[in-house]
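First, one chain by itself: the form predicted alone, in structure tokens.
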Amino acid sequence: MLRLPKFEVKNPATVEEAVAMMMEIHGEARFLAGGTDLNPNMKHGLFTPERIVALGGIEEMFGVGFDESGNARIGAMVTLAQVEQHPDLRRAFPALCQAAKLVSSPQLRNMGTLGGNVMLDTRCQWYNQTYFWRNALGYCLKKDGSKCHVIEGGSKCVAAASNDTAPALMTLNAELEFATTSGRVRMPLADLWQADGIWNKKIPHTDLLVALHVPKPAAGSRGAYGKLRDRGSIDFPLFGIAVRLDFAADGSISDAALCAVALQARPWPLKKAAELLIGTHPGQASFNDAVEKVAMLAAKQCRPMPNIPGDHEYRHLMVPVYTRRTLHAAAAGEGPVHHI
């Protein structure tokens, strides 16, 4: 039986009560959303921290809001249910609502946050099992060891990230709201990430999450996500790509986005292949023949590797058939693009 080790719940009321109980521990303390994540993490024995700071008591994070421009803000402990069902969002921002629909099972979703799927750490098949098991193999890079399992030699490690609202909130060009020791700070999510495997964020753990602010789409904008995964549900993105059309009043597109995940540490924008799709026309050949080379782009910019379970050669050859399936609900304005 795995089992929970020891620790103290601390219960903040506020923000600020948060942060300075994060800061007043000498050990190793962990903020608690859904738990959907950290407490199998903590049974295997990933993170053993002395104390848990429990947030469901934080009022100023729950929510969602527009402000009179349109502009959401989307408290960091909503949970992704509530993301996948609220009728506003969905009609604004329907990539990011489609992606928190494909997050694993429904009863994870009415537990799970948007905060908490954001700031989810990154994922390898070396690195999330049991202690057991990883004590029989030598540990590995990201915990106890200092051998790479994925790349022979490697001194990186290229855990994935592979939180799926990530990239679709980086296609809506989204910020993140944190509370630090020394005040609130505001940051694109895209400025977020860095290519480290064993923490992929440019913050601290002390750092909390408070709220996403999500600005108003262009008129007419679509979006779509695309989740390439063994079942219908409970399962991780083996790659995940979301998709933003903003048109023009000729019904051209005059700006996209698209980001991949569960590839390496971080989310990974395709800024080059959404410039092929700019001034072309849904139902017409210009845009057919882009989605083809954007497709075909996508595959030379996206090359998993075998550092989270799926055959990787498998995943490299999903990559250009998501990438075209997606390009293609996104403009018809359909849902989410799931293998089953």
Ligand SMILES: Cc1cc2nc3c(=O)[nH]c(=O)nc-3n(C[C@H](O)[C@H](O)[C@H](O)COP(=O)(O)OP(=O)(O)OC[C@H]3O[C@@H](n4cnc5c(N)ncnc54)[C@H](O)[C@@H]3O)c2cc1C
Second form
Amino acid sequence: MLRLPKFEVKNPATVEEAVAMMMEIHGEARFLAGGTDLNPNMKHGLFTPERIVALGGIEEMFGVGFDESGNARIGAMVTLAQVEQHPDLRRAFPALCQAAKLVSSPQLRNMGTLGGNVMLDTRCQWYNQTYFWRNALGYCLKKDGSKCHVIEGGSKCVAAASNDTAPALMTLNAELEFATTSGRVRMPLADLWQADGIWNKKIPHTDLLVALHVPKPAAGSRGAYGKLRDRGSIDFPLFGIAVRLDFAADGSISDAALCAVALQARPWPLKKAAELLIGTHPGQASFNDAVEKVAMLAAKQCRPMPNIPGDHEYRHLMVPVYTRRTLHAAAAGEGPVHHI
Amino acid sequence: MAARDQHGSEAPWDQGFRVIGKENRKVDGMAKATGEAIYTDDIQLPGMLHAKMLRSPHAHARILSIDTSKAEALPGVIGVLVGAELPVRYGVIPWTPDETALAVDKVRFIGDEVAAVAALDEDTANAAIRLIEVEYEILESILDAEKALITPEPPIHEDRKRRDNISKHVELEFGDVEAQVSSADIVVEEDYSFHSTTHAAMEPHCAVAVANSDGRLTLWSSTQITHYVHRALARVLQLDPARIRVIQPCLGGGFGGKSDPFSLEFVVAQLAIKTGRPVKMLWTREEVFYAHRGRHPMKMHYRTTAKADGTITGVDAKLLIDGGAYSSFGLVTTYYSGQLLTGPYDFPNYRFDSTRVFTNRPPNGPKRGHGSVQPRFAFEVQLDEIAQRLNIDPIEIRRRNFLGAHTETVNGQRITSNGFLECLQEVEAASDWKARHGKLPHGRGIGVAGSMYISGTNYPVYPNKMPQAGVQLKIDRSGLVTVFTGGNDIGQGSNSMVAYLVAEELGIQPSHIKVIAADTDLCPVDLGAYSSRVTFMVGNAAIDAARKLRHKLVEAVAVAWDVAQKDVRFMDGTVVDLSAAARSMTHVEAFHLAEEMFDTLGSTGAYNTPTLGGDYRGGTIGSAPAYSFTAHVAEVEVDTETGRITVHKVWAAHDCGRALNPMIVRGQIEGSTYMGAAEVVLESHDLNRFGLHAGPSLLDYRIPTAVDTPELAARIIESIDPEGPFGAKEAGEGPLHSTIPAIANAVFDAVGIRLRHLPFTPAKVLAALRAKEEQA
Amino acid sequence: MRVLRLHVNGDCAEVAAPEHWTLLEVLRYKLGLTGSKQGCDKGDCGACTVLIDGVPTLACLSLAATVEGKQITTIEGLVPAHRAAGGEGVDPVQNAFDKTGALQCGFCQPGMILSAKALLAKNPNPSLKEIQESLAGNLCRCTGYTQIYEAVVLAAKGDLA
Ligand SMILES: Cc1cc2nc3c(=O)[nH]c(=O)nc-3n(C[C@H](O)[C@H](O)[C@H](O)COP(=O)(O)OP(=O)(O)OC[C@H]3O[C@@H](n4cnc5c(N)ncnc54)[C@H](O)[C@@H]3O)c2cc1C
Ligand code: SF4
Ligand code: FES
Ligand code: FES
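Got the form predicted alone; could you also share the form predicted in complex with the named molecule?
Okay, now the whole complex, with that chain kicking things off.
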């Protein structure tokens, strides 16, 4: 078997207990949610914590709720399957539910959590490999080594953010609620990221994501998610793009957001491109023209690298195609955009 | 020895089959459905140690020294093994023994086995592996077949007579291909290539060994060829084979990937001897990718000459075969790459020149459709191109060139039954070909291809005149018949097949048959599950054994009833007297009578091929007692914006002689077709620029999930082979072949591009579409 | 090492296991429930699928120390549950898989059957598309899936001779 490193497992019952258990040992400890990212990574020797703080017993981290004004609170431990199937979430945040539906496989969506998906480690073909393999390679900057094999001579890791729900949550202006040693902190998801593939978040791994807050969508808001991958299941994104379109009373687009993933260390918002859509009318030439421009601009701004497996030049060719298709799907209230 | 008596292809009694041809349940289905079935890794023995392998991180290097002292000193480590302790070479083909259980002086690819540790638990064994210090001198590595061809130095195998990197070269010509060029109405000449793919059976390789204090060794292994493992173990461990028992437990898929003797089998055996304790080694999925023995990548050049009416006049082929680091079955692969193309079409003139080279890549070997899937792809695409250029319907051109039944191929292979025309007919009708080929909207298309494959091979890997398959039957007073067979059931259902045949022949219920298989202590030798030989050979041996037993049973009853033997009829477990309708007995009573008359009762049966093959060097390789035939029509959709090919549906018609159980045959046709389709559009066993496997996992090696698999429509064609068991031929490998070119040809129909280099990635499709636009 | 109280197939099993052991390792090598298979050990194949509180879950990515108190069903649990409910023979889903020839090498099938079981519990009459999507985390290398779909349809119909 592919063995896990030796560690102890703690099963806290509250958020505060979990944070304390994380901080009280000198060695490395890791939070474990669904374990679908952390466990394979530990089996590959990418993490060798002495302690696992398992989050499955913390009631506060479960459940989906809406406040009176319609803002959603999604516990970090809510599974991707629950997100995908939740009728209210599907109505309010179609891009998020579509993205959740396209993550990995049915079993992995039953296990994997939304919190874990946001906190997912970045991915790279030179990194997500066994100890033997990485040793034969001579390791890389992100783990145990000193070179990058994606950008030869590069001094920064550009492993790819590969979490499907992150771009959707970005377009929805989600906020994150963390529990830290100095209390609860709330931050916009957009502020979480930093451009470093080794650790692409601005908070330390010891901060506990308790819940996600997603503001009520504008009336008539639509969204969609598009995902490029080889198979119809299991595979991580080779490129992903989320779209949100808000509409004015006359049917024109009043606000738009686009965000791409599986490019580099952080999800990649396409603000300028989104602005081109504002004021256009789906179903009219103005929208179609804008979509073409957005697709071209996306192709300029999104430059897939040979970090994750697959032909990066082909991935680049698909940026405008998936951008265009996902925009049309969002406008039509359809999606996800996927080859199956 | 000539062929054993031929059993005829009809039911043993004159009232039709009782068991054969029915959708009977499999003998092991329930055990598998309930989790009761025991696979190798399910075996746990008291005091068992866990072994792990140290592998080479270098693609090509000399081993200067190995220091295991730190590993040995680690508490919990019980045994350490290095190559010098097992230096005897082996190879599944006795002429090319170029492997050792662990590397002795050199490593030849990243992942090659270097040392092993047995410890109390897996964690300790893993820790100890990391403590072994190996000093390497790194040699230039050769990762590319073309480079291997022109780079004699450094030879990957140094101690062969020839000092180069050529593993095998075969050049054979039948007729005169050059002479056809000037007289041909059309000459099509193109390059093709087939990439590397692997088996990816769901069960990783595993072996468990026990060395008893009386000097007897037992090995349980996830092998598909128990007999060759048995021989190889005796050779490498230098033990009396009579004191070695090899057992294949339930096997979680093989597809050719468990046909070679593997390092882990020798290692657990030797460690068990060394430590006096049971030892298990289970390979990780990554290690299975290194063990590989998958489909040989081939660069192929074909030139076909034909007349204006589509008649083929000559085929000329030149193939470069990437063998990877070891010989494995490579000698056979090299022959198969040429020898198996000479049907279902008549080639009046044929030449092939195949060269297999060594490279520092995981060794290639036999994968479902060994050696012949790649040439079949190239040729069927070329044939499609000829049809297109001559404006002949692609099905029609295949009909026109039909080889026929009961004939001989240009290279001297005897063809018996041949249902290829019926296969074509079937897929043509089922796919509504005439109304749809060339007529679907741009982006949609259908394509056809045909193929043939061996049903067993005349060539046992070590020359001997003993039977290729043997079966033994034992009857019990309870009415149970136990069948002992060396045949390996690897999921294809061969144990069930044997049970059906014996039940049919004896006129008893399949539920009264128990099959004990693939245990060298208990079962007569069979050469194993490869070359699609099991149904044909073990099946014939089973009928032979059962028929001999039946004669005795009938005789005993006839004497007891005082009737003629022809009046005694066994049927579904009841024996009836045809001359006095009211009289009957159970088969159990008949067994008792027979035991009274003949003493303890059993029987043996065997099969050997008749003398086959052309009278030239290599003429027996690829000559089979019968050939199966297949035709596929594939329907694809090409997204011209993304380049993605979606295979929507594949119709597969396969001539398996007779379907002993149509349900199982369908499963083989569907499984083969699925696997072939995946090789076209998804799977690729790549190395990266460092010679490391690009993605040795089931995440990065993308085998299709349920949502990626085309709709599969399997059709069975029964040509009733005169020599097959009740007329049966193979069904497990043939139906893979033509899937691949059918898809390629469908892509042409859909968007007008000829793809000749596998795999058909979306990027390649887009590039081809663009090139076509530019041309227009 | 911790003594875990695992509820497996209706029994409460007390088992001592190191805390870094996965549920799959504990099931197979501590409890001897070898029906759950391992094909990749990292989430890529589905061979290790078990039901946790009725939900298909990968045992190779679950720590045994995190599933105490949950109801774990492995392939070995189906026949006893079926008999306890007054049934004869095997569970109808198992029976259907046997009947349609879906079991070739059988290695993927314990996981496949449990995924199918969970689907049918939720959706007694699934469409082909729903069947395919529900089984899309269970790789099978033998069958091309077709006879597996037939088995699920047959089990849904309950029409088993
Ligand atoms: C075969 C396979 C295919 C996959 N395909 C996809 C895919 O297509 N798309 C995709 O997006 N993902 C994919 N994944 C990854 C993974 O399944 C999902 O991203 C999942 O959502 C991760 O959630 P989890 O709860 O399992 O995370 P875990 O593995 O439990 O945790 C992931 C990381 O986040 C940290 N973490 C978890 N929860 C918290 C928290 N509340 N607060 C702070 N830190 C936390 C952990 O410490 C760990 O570092 C795949 C995984 C596998 C094995
Ligand atoms: S981008 Fe990839 S190769 Fe480069 S440092 Fe990061 S993980 Fe390593
Ligand atoms: S063994 Fe768990 S998913 Fe493969
Ligand atoms: S039956 Fe062999 S893997 Fe599915």
